[in-house]
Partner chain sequence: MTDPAIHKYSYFPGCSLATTAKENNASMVAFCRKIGVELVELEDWNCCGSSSAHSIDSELAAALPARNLSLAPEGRPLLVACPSCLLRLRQAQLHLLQNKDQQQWYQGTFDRPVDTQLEILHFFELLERLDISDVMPDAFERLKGLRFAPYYGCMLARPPELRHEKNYYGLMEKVLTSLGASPVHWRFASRCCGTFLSVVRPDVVTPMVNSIVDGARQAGAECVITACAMCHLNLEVRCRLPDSVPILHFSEALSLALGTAESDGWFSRHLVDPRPMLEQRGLLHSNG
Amino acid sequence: MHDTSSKTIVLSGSHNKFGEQVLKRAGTNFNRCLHCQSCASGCPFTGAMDYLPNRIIRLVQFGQIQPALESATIWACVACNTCSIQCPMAIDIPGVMDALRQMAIENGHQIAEPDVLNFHREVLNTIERYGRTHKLEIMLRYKIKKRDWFTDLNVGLKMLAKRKLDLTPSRVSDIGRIRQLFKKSSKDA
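In the form predicted in complex with the partner chain, what does the structure of this chain look like on its own?
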């Protein structure tokens, strides 16, 4: 029998600074990836992706900064964990996507799905203002930025009619504390 252990290729990351950064930020060792594609087979969102999830990991392993950070995949991932629950190597794949998304923003990379980023920013904006999300405001501001008033108008009206979109936000009283948490985060970033 051959001793295969000596033939294992270990991607240590020492020659791949990008990979190391992602590893540190994501806090999950994606170098364990077997590329079995369990993640890709189960992911309900591959239709909105340019690279399958394991291929994103491959790009990172090969130090391919631009294709990884400018991919649509990192924005299509909603962190439903369908992939990570079936990953035989227990890799937190959505955690890798979180890390890549944040690195793409910080390093000024082209954002493949700017609408998704705008949406996330509007959600966080309402949390900063009220301490809780305010769906109507998120939708209106998102639509203003996108300059798109008609898509989903009927959905919005139906939700208003059913009183599912509150006109005024639900608020936290100690909003000072919430602002403090936001300040801390922007200072550390």
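Having seen the form predicted in complex with the partner chain, could you now give me the structure of the form predicted on its own?
So it's only the chain below, everything else dropped.
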């Protein structure tokens, strides 16, 4: 009997280079994905996605660069980690989505979701302020900028029900180090 627990399908050819780039940036072996769709079963944002998270992984595996980098899914992900918690292979799916977002911006791909970069700026602002995300503040600040209060209220209520929105922010103990990273990053840009 053969041990197949660590075997993965290895794709050959140039389409595999895209997967290698994503793997390097994400730092997680998404090729272990079983495509069981456990990731989607708890995600409060699947209604805003054009592909379920495991299908984004499949696009990357098959070297489908444009559909992966121009999908709404990579921008709808808020890195709440519900998908990773439910993943039987412990794949860091938000890490994959983040790598794809970076690649989409760097390579000039069309951003599928309007105003999404403003949303992500709000995410970075809370990280700079607290050392981690405060999702409720992110959503409120974004909604204030857009002046759009109720279109996705149901998503916010789902997140509250799943305890994904803390009413008050939590802070890291050494916020100064986080702020140094932001200063260094702005100098490098």
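Just so we're on the same page, rigid core means the largest C-alpha set that superposes within 1.5 Å between forms. None of these values were measured; they are calculated from a predicted model. Residue numbers count along the first chain shown, from 1.
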Given a core-based superposition, decide whether the C-alpha of residue 23 shifts by 2 Å or more between these two forms.
no
Does residue 62 move appreciably between these two forms, meaning a CA displacement of 2 Å or more on the superposed rigid core?
no
Classify residue 34 as shifted (yes) or not shifted (no) between these two forms, where shifted means its C-alpha moves by 2 Å or more with the rigid core superposed.
no
If the core is used for the superposition, what shift in Å does the C-alpha of residue 121 show between these two forms?
3.7
